[in-house]
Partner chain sequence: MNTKMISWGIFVLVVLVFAYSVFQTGLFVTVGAFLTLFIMSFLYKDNAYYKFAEHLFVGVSAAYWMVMGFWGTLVPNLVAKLYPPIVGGALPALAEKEPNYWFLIPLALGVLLLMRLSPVGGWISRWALAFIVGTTAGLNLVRYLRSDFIQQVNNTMLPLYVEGSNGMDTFISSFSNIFIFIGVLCGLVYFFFSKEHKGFFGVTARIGILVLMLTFGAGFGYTVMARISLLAGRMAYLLDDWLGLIN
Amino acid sequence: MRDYLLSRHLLLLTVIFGLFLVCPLMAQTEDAEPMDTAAAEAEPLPEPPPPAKLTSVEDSPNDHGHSVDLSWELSPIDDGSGNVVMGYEIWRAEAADGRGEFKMRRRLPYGVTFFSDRGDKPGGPDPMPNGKEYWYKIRTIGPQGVYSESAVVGPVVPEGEWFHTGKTPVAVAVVVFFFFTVYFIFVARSGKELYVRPLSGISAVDEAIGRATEMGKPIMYVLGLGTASDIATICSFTILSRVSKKVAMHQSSLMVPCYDPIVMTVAQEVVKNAYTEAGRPDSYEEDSVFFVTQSQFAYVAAVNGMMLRERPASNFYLGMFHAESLLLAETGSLAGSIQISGTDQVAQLPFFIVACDYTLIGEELYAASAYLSGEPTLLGSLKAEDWGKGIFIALVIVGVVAATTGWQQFIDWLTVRL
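Where the form is predicted alone, the structure of this chain alone:
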């Protein structure tokens, strides 16, 4: 009896232990079933948007090459909101058959229909050699990264152009100016006198030299602070030659304080040749053209001291000037000199105008150089420039009328496209 009860107890314990093992497994099975169902019911990816259509893939016009222009039609569902079409990706392949590896060139926003694929010359960070074939396709990007692709288009070969057709008006203007320049140089060399608009500063040169001769006082000629390669200084050399020749003929004295030693060397040769042309080489004094200093205000102080001591009858300030312009002109005015100035530095012109008797404004300095030298090449260029200005003014007037009346064809002819 005792053994029977013991066996019943063991059987009961075994059943209880088995229930403890089975219940968790059943619980795990019941919990796992909802997770699989949630995964199965996850939201599916949206449908890819309809692809864009590449309509044009061609070499970029009027460039140096290494560029291809692409145009396409938007995806039919691209409403410009960015909700259904997120953007477009440009892909390019270099394989000979167009089926090689495509590489993305640029991602563009929705609504864009044009892209210029520009690269560098061979050896650059993004080489795109001319004369090589390229294929393109475009991806239309939808929500959650889904996309569709257009058909592959190509090949297209980038090439550089020799002439930019958008700059044809500039080419025509250069040809016209060249024609006028050659024509007027030919006329000047033939001995025909060319009319140059009178400038008060030019007319006053002889007056200033005559005044110095009558007063028995020197003439001071200041070339400015420019170098020998500056246009204003080169023009000043030409005027200095004319002034030196007159000084030699009138037996007056000349002072040319120089800021730049190279300018001084050139000026010495200019004055020496002028005295020789005047038939008075023995009257030339090398010390009349001298170097002062290359310190701006030390130079001004030295020249102003000369003005106050020597009291020149006439002062010429012709060349490139900066902050020293008013200091020189005011001191010369206090010294009682007649003063003629000229510079192409626009900021200094007001000071010369208020402090000097005559002022050559801007390019009048160049005109004075051509007029006083009498050189056919310079006079021909001066006349060609005047005619060019006249044509330009006429075109501006006609352009205003065309823009007012809607004459678009005329505006297109004269528009320069870069």
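The structure above corresponds to the form predicted alone; please give the structure of the form predicted together with its partner chain next.
Next comes a single chain, given without company.
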């Protein structure tokens, strides 16, 4: 019995082994057979999909030119799956009759119905000069690369526009603000007194300078990390002028470490002029306004070191500040200085509020510069700003009513389209 079973197992194993040998051979034999190329060629390609229809080819609006917008209707069989229509190709020709050589501009995925063909100015890598005629067609790509073409559409001529209609609200705001500013500057120059409410930070300026004089220690004035053209830095220059004048009159000393070389140049001018106005040009030291570095934290490290070594009696942080605000203000607090800060950087205001004695919040910095200088130009601008805020409030109230009642047109008027 056992021999019988053994022989059956052997037979089974032989059959299985035989199958393993034969199958690859058979497969090899089949592979080895020459391909029936004729049969393969005979297999028909799928039908090209119905073409997409170019519905609009026109110059892009509100731009500097070098751009054409194309819209089309999808191929009727484009179901958005990517299986029946693989995508669309945009082709462009520059020949005068539209029958010249077409070049592919972009391949787009299925389901897309808009393309902005943008080129460069002459001389750029992909020139598309304005004032030249262009013709377009669109290819609808099906499976296995079959395609169908739309009719050629054109000519279209790209042109630049002088006025961006989407930015009309900005233009209106500029005109209105300009009118108010000029009007109130004239009013201020005519001698009429323009009221500015008192700010606690402003009255503390004189106190801080007096303290430094009494203690015989320097005043540190930090202009922040802004450039000379930032509004906060410009305001800070005005306050620096007032502080320098007082410092010159009290024969105290001033340190102005600068982050930006141009800011340093302007600050030197401001301080020099203030010393001259105070009648003490000989006391002005050019080295009191100096450049440190343009690396944010290296600047902080240097200013912090100065604070602990020189122990200034008063620190002013007025201008544009970023992550360094708390590092500076906290060190100044440790050094025992009276500190006055002001910035229009909303994210840094909390740090100044907790670490400084007085803080000018946002626009208070602008108001302080106007108040301290007494310049009709600045006072007029401040008054114009207040009128701007009044208009803002009125627009917001009407806008909220419009949004609640569904008056969409009003909201559209005030929407800037870039």
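Numbering follows the first chain given and starts at 1. The shown structure was predicted, so the numbers you read here are calculated from the model rather than taken from an experiment.
> With one rigid piece of the chain swinging against the other between the two forms, say which of 217, 180, 330, 379 is at the hinge.
Where the rigid parts turn against each other between the two forms, we find 379.
> I'd like the rotation angle of the smaller rigid part against the larger, computed from C-alpha superpositions between the two forms, in whole degrees.
The answer is a rotation of 23 degrees for the smaller part.
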